[in-house]
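Just the one chain here, laid out as structure tokens, in the form predicted alone.
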Amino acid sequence: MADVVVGKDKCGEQRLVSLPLSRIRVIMKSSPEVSSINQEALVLTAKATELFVQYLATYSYRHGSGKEKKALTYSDLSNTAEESETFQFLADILPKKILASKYLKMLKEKREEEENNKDESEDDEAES
């Protein structure tokens, strides 16, 4: 494992993995249930994080339509939390953009309705 090279630090020294164990040490260490971090668990989470943040953007390039746009966007993020039951938990995460208009539009529509059933409901009680 020791041999496998990813990139190279601001010193120019060779590195395993290209996000900031720093930072990655402190996201460990903010859940109450871990109390020291070994130096291995820490590269291996940085490594297995890489390698799913690189799967998730290979699929979704894929599946999206990254591929005629030569680019990978947010919708074909979202898209992929949604439809894929293997993201599906990124679905809260990365949710489907909206118009603040057509959010306002849904938003009203629900209280019209809430109000229709409470209506509805104090007619029957009145019927009673």
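For the two forms, the rigid core is made up of the largest set of C-alpha atoms that agree within 1.5 Å on superposition. Positions refer to the first chain, counted from 1. Source: prediction; values computed, not measured. First, how it differs from the form predicted together with the partner chain.
- Once both forms are fitted on their rigid core, the CA atom of residue 100 lies 2 Å or more apart between the two forms.
- Superposed on the core, the two forms barely differ at residue 23: its CA moves less than 2 Å between the two forms.
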The other form holds:
Amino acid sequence: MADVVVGKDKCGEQRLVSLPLSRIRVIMKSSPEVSSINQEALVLTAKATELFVQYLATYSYRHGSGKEKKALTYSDLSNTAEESETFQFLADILPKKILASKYLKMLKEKREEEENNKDESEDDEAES
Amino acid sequence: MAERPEDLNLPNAVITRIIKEALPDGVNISKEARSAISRAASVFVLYATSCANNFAMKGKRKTLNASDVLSAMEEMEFQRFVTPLKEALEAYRREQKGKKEASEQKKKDRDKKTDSEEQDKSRDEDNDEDEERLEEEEQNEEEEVDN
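Please give the other form, namely the form predicted together with the partner chain, since only the form predicted alone has been shown so far.
Next comes the full complex, and the chain you just saw is listed first.
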């Protein structure tokens, strides 16, 4: 199977698709209900994935940490996943990162809140 | 077929190149960011495939085709991809047609040569040259057979 479409040409034309079709195919086939994939669909999916990578990178860069630019960081990407509806489907795999200490603090506060709620409802029960 | 985890990833080098070409010169991309984009790309393929498959099933087909993929892009709100994808599809179809015509032409040429070889048995030198050329063409044909 051709790994790269229009790869080996001698005239030096631009490749139609750079991502390896064989790998794209493996990923596609891992989807449970898919039986077979026609070659054109494979090529288009590969091309679409390239467009997606470009779009995700440029979008995240433009909307990312303003001044201190000249860099694309993980948080730029996770912000995009959280804030943009188009990229929402990535939210689970690009979670926001917080410091462990902050997380533990949040957990503690949440537990205290739950304790308070519990106390209140017990008081209510006592009154009735 | 059991897929190993790495099989579901796309090659780092290619992903990195695509990112670099998309961003302005001199922008640094952290390793984490690259890895994240690579994972996102794999998820995108899965999402697109699943979506395209729904269209195929609606059409009572078992094979995903180009229009299923295009419909999936619209469904996923990536309409901006539709035009460049259609252009890529046209280019691909032209290329496929060109390849087919080229190999059909080569076959015709080869058949012609074989006929003339049988006619000129006395000319040994010429026969040797023809055989060499035939061998080269066969090799080329092997390279071009994709599937």
